[in-house]
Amino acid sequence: MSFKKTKSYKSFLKSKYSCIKCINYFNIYDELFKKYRNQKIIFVEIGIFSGGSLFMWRDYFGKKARIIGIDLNPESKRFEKYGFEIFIGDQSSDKFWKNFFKKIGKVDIVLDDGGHTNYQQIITTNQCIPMIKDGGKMVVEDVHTSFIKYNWYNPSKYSFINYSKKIIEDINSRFPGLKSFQFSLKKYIYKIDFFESIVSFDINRKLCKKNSFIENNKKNIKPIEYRNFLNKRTILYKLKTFFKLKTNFTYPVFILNAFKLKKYFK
């Protein structure tokens, strides 16, 4: 669907103040946020700029939504006269977030359209996710900065995208025996959606259960496991047959296949 047909784009056009968005974002907005429209939610946007997005989100979510803006610029307070709640503070400050959530409580959606540096995005994600209600979302915009050298000093081992990959490992550590992390969010994050320039985290504590196997206790035909069988056309199979070996050369095959996969990671 053309972005011009999305509800979020139509709200974007209605805003009385300047707002800059990427055209690919509008379809993503509609996909992520449609279930929250006309609901009584608390929506927090980091990065007010000229104020246009505040009006955009008010139109999109409807009159029941409580729209809160966060910015470093004290002049952003001017938009409070339109019924928005504005907080002036640094999104990379733990103290700011502690005070913010002490006053506001848990929220439904946090949209990070702030400074876009690795430090700002990572601190914000860590501080906000525990304070998002079940069924809510943490959405980080403009994550393409993780790949930009000028001004953003990326690619970096500590980019936001690499941090997001770490969270993939983190939530998979709910499976027994896998590595756990010191700064873990696995008890909050149920799902992660990756889009071009946007990463979205779905929060649902009730579904973040430690994993385990379960059987239905029905008839077991005891099937043969063929996963590690050697292909009869390979030299390893011929060596096994010639020397009458029991091994399936599992590790050498793994290394060989890993080498073959290298091209898919370029």
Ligand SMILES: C[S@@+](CC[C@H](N)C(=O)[O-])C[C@H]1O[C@@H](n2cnc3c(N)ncnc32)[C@H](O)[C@@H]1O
Contents of the next structure:
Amino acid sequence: MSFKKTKSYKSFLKSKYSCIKCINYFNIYDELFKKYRNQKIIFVEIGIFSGGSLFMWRDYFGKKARIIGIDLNPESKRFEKYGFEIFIGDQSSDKFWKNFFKKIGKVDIVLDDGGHTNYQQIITTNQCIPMIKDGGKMVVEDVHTSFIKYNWYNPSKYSFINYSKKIIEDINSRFPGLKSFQFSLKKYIYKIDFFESIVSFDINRKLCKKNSFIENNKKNIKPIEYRNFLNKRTILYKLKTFFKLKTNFTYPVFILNAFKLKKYFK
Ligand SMILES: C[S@@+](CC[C@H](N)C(=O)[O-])C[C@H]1O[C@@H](n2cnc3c(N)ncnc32)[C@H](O)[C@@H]1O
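Please move on to the form predicted together with the ligand, as the form predicted on its own is already shown.
To see the whole picture, the full complex is given below, headed by that same chain.
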């Protein structure tokens, strides 16, 4: 669908103050935020600038939503007279977030459109995720900064995208026997959506339980497990049959395949 047909773009056009968003974001906003429209939610956006997005979100989510804006610039307080809640502070300060959530409590959506540095994005994500309600989302935009050298000093081992990849490992460690992280968010994050320039984390503590196997206890026909069988056309199979070897060759097959897979990582 053309972004011009999205609800969020229509709200963007209606805003009476200036707002700059990337055109690809509108379809993503509609996809991520559709279910929260006309609901009694608490929506937080970091980054107010000229105030345009506050009005856009008010129009998009409807009157029942509480729209909270956060910015470093104290002049952003001017938007309070329109019914927005404005907090002045630094998104990379743990202390700011502690005070913020002490006052507001848990929220439904946090959208980070603030300073976009690795440090700001990572501290914000870490501080906000535990304070998002089940069914809510942490959305970080402009994550292409993770790949930009000028001004953002990326790519770096400690970029936001690399941190998101660590979270992929983190949530997979709910599977028994896998490495757990000391600094983990696995009890909050149910799902991650990766888009161009946007990463979104779905929060749902109830769906983040440790994984385990379950059997339905129905008739088991005991089939042969073909997983480790060698393809008859491979050299390994020919060697194995020629020398009448008993080894199952799992590891050499893994090495061979890893070599063949190399091109997909280029
Ligand atoms: C991209 S603009 C926000 C634009 C706005 N969301 C819109 O769509 O119209 C970024 C804003 O983030 C604010 N900002 C930058 N660093 C910040 C920080 N560390 N904490 C809070 N706000 C910050 C800037 O003051 C600026 O107003």
